[in-house]
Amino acid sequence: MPFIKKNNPTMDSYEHDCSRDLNELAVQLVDENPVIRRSAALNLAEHQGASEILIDRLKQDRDISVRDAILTTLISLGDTFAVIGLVECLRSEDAALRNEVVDAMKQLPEKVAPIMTSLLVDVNSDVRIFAVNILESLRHLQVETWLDRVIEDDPHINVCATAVDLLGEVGTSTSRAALIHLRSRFPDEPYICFAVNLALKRIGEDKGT
C-alpha cells in the first residue's frame, strides 16, 4: 500500500504567515518537516529576541534550505546574540556551516567591525583565517590596518598567507613596510615570498627590495 502524506503543508501555506507567536514558531523550528522549519525560521524575523533560538537550531539542522532561512533571519535581526552566535559557529566541526556563517557575517559589517580586533587574535587559527575572509567584504576604514597587524604579528603562516592575499587586492603604499617585514619573517616559505612580491607589485611599491 503506497504511503500517503497527510497534512503536509506546502511552502506557500506557511512562508508568509506572520500570525504565529514566538512560542509557536519555536516549536515549529524543530518540526520534522523542513518546510515547516524553514517557514518558522523566516517568520521569526518578526520577533526580537529570537536569535538564541535560531542559533541553537542552526548548530543542529542539516537541511540546507532551513539553514539558509535561519541565516537570512539572523542577518535581518542583526542583534548582539545573533553576532555572538555566529562567531560560535565559526568553531563548528561542520565545514559547510562555517562557510555559510562567514558569508552571513560579511553582510553585517557594522555589527562585526567592533569585534574584528578580537577575532583576529583568537586562539584558534582557523577562526583568525575566517576573520580575514570576512574582511574581504567588510568595507571598513580599518581593513588595511587590521591586515597589516596580522602580517606583522600572527605566528601562523596560513593566517598570514590569507591576509597577504587580501592585501594584494585592497592594500596601499601604507602596507609596504608590513609586507616587507612579512617576507623577512618567513624567508624559507616560497608562497609567502611570492605573495608578498605580488602584493607589492599590485600596490605599485615594488622597488626591488
Second form
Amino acid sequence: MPFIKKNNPTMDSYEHDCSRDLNELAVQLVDENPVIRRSAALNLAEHQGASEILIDRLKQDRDISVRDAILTTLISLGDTFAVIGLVECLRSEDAALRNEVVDAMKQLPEKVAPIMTSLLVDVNSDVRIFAVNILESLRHLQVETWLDRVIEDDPHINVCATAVDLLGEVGTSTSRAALIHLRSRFPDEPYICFAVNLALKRIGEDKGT
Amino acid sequence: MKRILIVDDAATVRLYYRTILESANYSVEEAINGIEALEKIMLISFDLCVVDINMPKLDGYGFLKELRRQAIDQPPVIMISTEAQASDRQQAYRLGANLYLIKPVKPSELLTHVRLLLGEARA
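Complement to the form predicted on its own: the form predicted in complex with its partner chain:
Time for the whole complex; same chain goes first.
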C-alpha cells in the first residue's frame, strides 16, 4: 500500500494520502513506524467509533508523539467511550500516561463534569487526587461545593491537601467552615495547617478562628 | 548560601517548601513544571532540586530523565510524590533520583534530608 508519495515524501503529503478507512487506520495504528501510527491516530478523528481502538493503543504505545496524537483525537471525539477509557488510564502504573490523561481530561470539561462526583469518591486515592487536579480547569459552578465535600469527608490526607491547594485559588467564604474543620481533622500535619491558613487568608478570613 | 530549586505546579506547595528552606538559610528558586525547571537549570547552577512527580507539560520523571542527560554538574534530586506505589519509587531511582519521599513532608523531615544530601548533616 503506497503510504507515502514518492515525489514528495513530506509529512503533509503523507497525511493527505493516508487512508481514511477505519479498518486500515486501525492496522496503521500498530505499524512499527511511529510516523505512520501518529498519522493514523490523527486521521481517526473522522471516525466516531474509533475511541475504543485509540484507548487500547494509548495504553500500549510508548512513543510520546503517537500518544499525543491519540489524545488529541480522543479530545476531538470526546464521546462516552473516550471519557470512560481516559478514566481507566488514570489507574495506570505509567505515571507519564496518567499525567497526559489528566491534561486531556482538563480539555473535556462538559464530558467530565457529569462523572466528577463519582471520580471524587473513587476507591483509589490516586484517582481522587487526579480528579481534584482536573477540577482546576473545569470552571464549573459546582467546583467549590465538590472541593468542600472532599476536605470535609475524604479520609486521605493527600486528597485533602490537593483539594485545599485548589480552594486557596477558587474558594470563597462559603468554604470557611470546611477549611477550619479540615485543620481540626489533621492538627498534627504541618502542611495541612499551612495550606488551610493560607487558603483562609486568601479568601479573606481570619486564620485564627 | 546553597541554592535549591523547587519544582511543583501547586503554588501552595512551593510556598510551603520555600518557607521551610528559607528559614534554614537556603536560597530558593521555583519552577512550575519540568520544562521551566530545565530552563532554569541551564541558566543557574543549583545545589539540589526538590521535585514533584505529577505536573503538567513535563512531569517529574521527564524532568529527571532530561536532567541526567545534560552535561552539567548534576545536583542531587529529591522526588516528592503522593504515590506510595513501589513502581513509582523504583522508576524514580532508576532515572537517577537520590531520594523519594511521600507527601505530606514535615519540615524537619525535609530539612534532615536536604542537609544530608548537601553534606551538611552533623555527625
